[in-house]
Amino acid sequence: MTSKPPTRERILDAATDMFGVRGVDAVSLDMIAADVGVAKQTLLYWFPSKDDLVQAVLVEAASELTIATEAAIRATGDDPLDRIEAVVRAVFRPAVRRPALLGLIREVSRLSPAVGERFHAELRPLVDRAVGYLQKEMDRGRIRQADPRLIAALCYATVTGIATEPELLRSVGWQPTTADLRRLRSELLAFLRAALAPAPRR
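In the form predicted on its own, what does the structure of this chain look like on its own?
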């Protein structure tokens, strides 16, 4: 017989899906407690307020993203374009597996600055590391010279755009399905490879 995950983990899991699908404002602690099958007081034992739960959900999402990205880097060879592709795939993989995470990204822009800042603070070391890596490879001539922060911002904007601009994307024929997420990922990877490949030596 398989035992249930710990209560805190089940609360975070349910809150991630419900916040991502319905939006933070539309989901109450009572709804989350009912979905998990625990009393509201049990939920409040782990998360004394809704803001505490929202922050915990965002920190967990950022932590999962960091772990997945670092694992992708370790599993890839030394070629910088291969590494960039591995990181992009690692970022998209959770979204393909669990579309509610895209909704969660959308919600970050709607939360109070203090809550949103905690999420960005969790991701900042990962972003700074990516920018440093891009700059190092540009200095070595292994990828084309560009503004590494803009490259990182373009990748981030692509992922967040999927979450925040679904109607705009639908107007060009894109649908938030697994197949279309993979297609968009492939287009982004092709764009990055073409944009960052070093110019041939003369």
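Given the form predicted on its own, state the structure of the form predicted together with the DNA.
Single chain only below; no partners, no other molecules.
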């Protein structure tokens, strides 16, 4: 029954949302505790310090994205552009359900090096595989020739940027309605496809 998720999980959930939306520094342990409906010391019981909590939140976010991504890859055919589209869709879904997820990842650069290091260790295998895959498909001529590492970073920057900058979208008159959301996703996918498609020989 989901009527009573364990305290630790509820803390982790609330912290993920709040950190992602308002930033780690702007969210105090008291706020999280109030949101969960528990005393601050219960928080500190489960996570001995705020850093520990942040780290746990990041590790879980990374794992969530990794799982979604790998499932998407396994469920898709051979064409690299299709595969990339599947990954983007897979990342978009949790990001929409929980807008804080990607915003949270943007926080990493601000945190203590130790926390950042841990987070990277978590994501490293995923990144390496993605880069390797891009390289292979470039060699086969099914993706535009380029530096696969930077292509990976650029795709990530585009997706994360567009998904975590509500202000940006607002300033071009975008509204967070379902219809606009769908259009955004389809424009994003078209954008990436165009950016990645092999150069047409003229």
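Model, not experiment: these values are computed from the prediction. Residue numbers count along the first chain shown, from 1. Superpose the two forms; the largest set of C-alphas matching within 1.5 Å is the rigid core.
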| request: State yes or no: after fitting on the rigid core, is the Cα displacement of E187 between the two forms at least 2 Å? | output: yes
